[in-house]
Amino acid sequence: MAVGIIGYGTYIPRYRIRVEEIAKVWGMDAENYKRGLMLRQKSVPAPDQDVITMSVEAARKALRRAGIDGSEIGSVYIGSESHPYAVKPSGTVVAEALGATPEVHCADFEFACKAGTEAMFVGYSEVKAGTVRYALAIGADTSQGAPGDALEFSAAAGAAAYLFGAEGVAVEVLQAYSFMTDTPDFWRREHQHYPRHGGRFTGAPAYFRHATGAALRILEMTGKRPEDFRYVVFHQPNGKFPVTVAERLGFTREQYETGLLAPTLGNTYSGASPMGLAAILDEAGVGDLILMVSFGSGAGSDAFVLRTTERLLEIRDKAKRTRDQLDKNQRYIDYATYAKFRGKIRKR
């Protein structure tokens, strides 16, 4: 039985802040981030936007593409590191907005930037096991970076939603795999406003070890080689890391270019690799093999080998494409407006 993605959708806030605007305030050299990390700007949520509102928008697009009603969803899983409530699930609000309640299972996931693929892994597994008919998995975040910290240049906002089922499959999941260790490269304790990170420690022992380890193992499990894939997408904490790991593994620029959104989105959040996957699905042909590898600090990676079907061509124009949201109707703001939007100016 083929199990996989029957619908997908994304949401990207239209507000943007340029790297130069952030660097100017903190006396930094913007060119270091533009050349070294391939960053140009990032998305910024409006004051009335959060993980829940963006998840609803992305999920509605996924439902539209799948052609099913919200009441048919059996599970709603939301992965994020910036859930709006410390104690109250995001999933129940989203499920209510979609008409999925009351007969639905909800859970909020956390695993830094791979919380979204964690939700996808569980949703896919539930459908495969026959527990539910349709499962909705969402990766969503609003930017989290301390003022003046390197993360402020890349921690963006957005949401990517995927509906899994065994009927009308547009993208079949051929294999899923997870690679995990206890590598504390990034963390945020209770009552802290912003996360802390291990600087260069986040590179080799964290991102590269786990992304490479997950990719190599799933290639071995499926008997595939890099040249067998039409597309590949890795987690994008910046523009440099995914390019580096892709090229180390033997993938070409042509294979990863479509899903590389970091330069124009920022893309350090729980839907980063799923967002890149959505951009790929907007352009993929029939029978294309796709490798997606996420990364979440703490640390771990989820890997998926996917294959597109003819159904994808039928559904993708039923909702707005990812690149259109990324490139059109942008509204650029200054740092003061950004600080106000993100609550960085604390009155007490």
The other form holds:
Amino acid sequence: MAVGIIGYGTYIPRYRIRVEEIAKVWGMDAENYKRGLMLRQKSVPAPDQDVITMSVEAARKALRRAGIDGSEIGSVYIGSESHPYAVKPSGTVVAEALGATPEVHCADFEFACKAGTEAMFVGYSEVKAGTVRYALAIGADTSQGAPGDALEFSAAAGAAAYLFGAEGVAVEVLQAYSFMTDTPDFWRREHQHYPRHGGRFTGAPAYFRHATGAALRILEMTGKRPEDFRYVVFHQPNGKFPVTVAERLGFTREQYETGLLAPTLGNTYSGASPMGLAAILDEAGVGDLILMVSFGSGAGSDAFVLRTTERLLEIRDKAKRTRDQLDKNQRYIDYATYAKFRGKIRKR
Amino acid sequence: MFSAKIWRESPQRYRLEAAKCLGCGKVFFPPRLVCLGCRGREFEKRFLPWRGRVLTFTVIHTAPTPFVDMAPYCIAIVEVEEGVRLTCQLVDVDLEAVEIGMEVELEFRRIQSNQSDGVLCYGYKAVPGGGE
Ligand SMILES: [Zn+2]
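Okay, that's the form predicted on its own, but what's the structure of the form predicted in complex with its partner chain?
Zooming out: every chain and molecule, the one shown earlier first.
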């Protein structure tokens, strides 16, 4: 029995801030970040948006594409490192808004930037095990970097939602695999407003080791080589890391550029590789192989080998595409407005 | 806002649940116990569409406390289907660009967001229509 994605959707806020605007305030060299990290701008959530609101919007698109009713959803999993509440699940609000309550299993996941693929991993596994008919998995974040920190250039907002099922499968999951160690490259302690990171330590021993490890092993498990894939998408904390890891593994620009959103979106953390996958599904043909590899600090990577079916062509025009949300109707703001929107100005 | 009030209103705020009178077919949002058209008391639940058009609007400059940080902002009356209207903020828009008759979509947003320790109130707001 084929199990896989039966519906998907994304949400990107309309506000954007350019790298130049942030660099100007902190006396940094914008060209350096644009060239070095391949970042031009990032999305900014409006003051009335958070992980819950973006998750609802992304999930509604997924339901519309799948053509099922919210009440049919058996589980709701939301992966994020910026859940609005410290105590109280995001998933209850989202499930209620979708009409999935009360007969639904729900949990919020956390694992830095890979919480979204973690939700996908569990949702897929539940459908495969026959525990639920449909599982909803969401990756969403409105992450923040400390003012003046390099992270401020990339920490962005967005959400991707995936519905898993065994009927009407648009994208089959051929293999799922997880690669994880304890690696303290990035963290945030309780009551701290901004995360801290290990600077260059976030590269080789963290991102590259885990993304590479997950990719190589899942290729081995499925007996595939890079050239067998039409598309590949990696976690994208900036525009540079995913390109570096893809090319090291032998993938080409044609394979990774469709899912590479970071240069104009920024890093949407738990939403990052799932949103890249959505951009791929908006374009893919029938029978295309896709490799997806996430990364979450802490650290680990989830990998999926996916294959599109004819059903994808029937569902994808039922909701707004990811690139359309990214490239149209943007509203550019200055740093002062950004600081107000993101609560970086203390009023009392 | 009290958490009980937020909870009580969530079917309308979260899902746009309206009531259609089984006697005369009139749709009420929020739902009513007695139909204003035919005095009927039997209704069926229905969900309003998440799009509509601006019937009229105003711009708030002097906002009540929970919304002070958002001012100036637009409040619009949106007709979502024949005769069914709701009142909400119109956001992600240049205030000068708002027009009567403009197409809007409704999005799920935080309605009140300026308390740091309260229950978060979510619901619908209008945004300029993109045609989905
Ligand atoms: Zn009536």
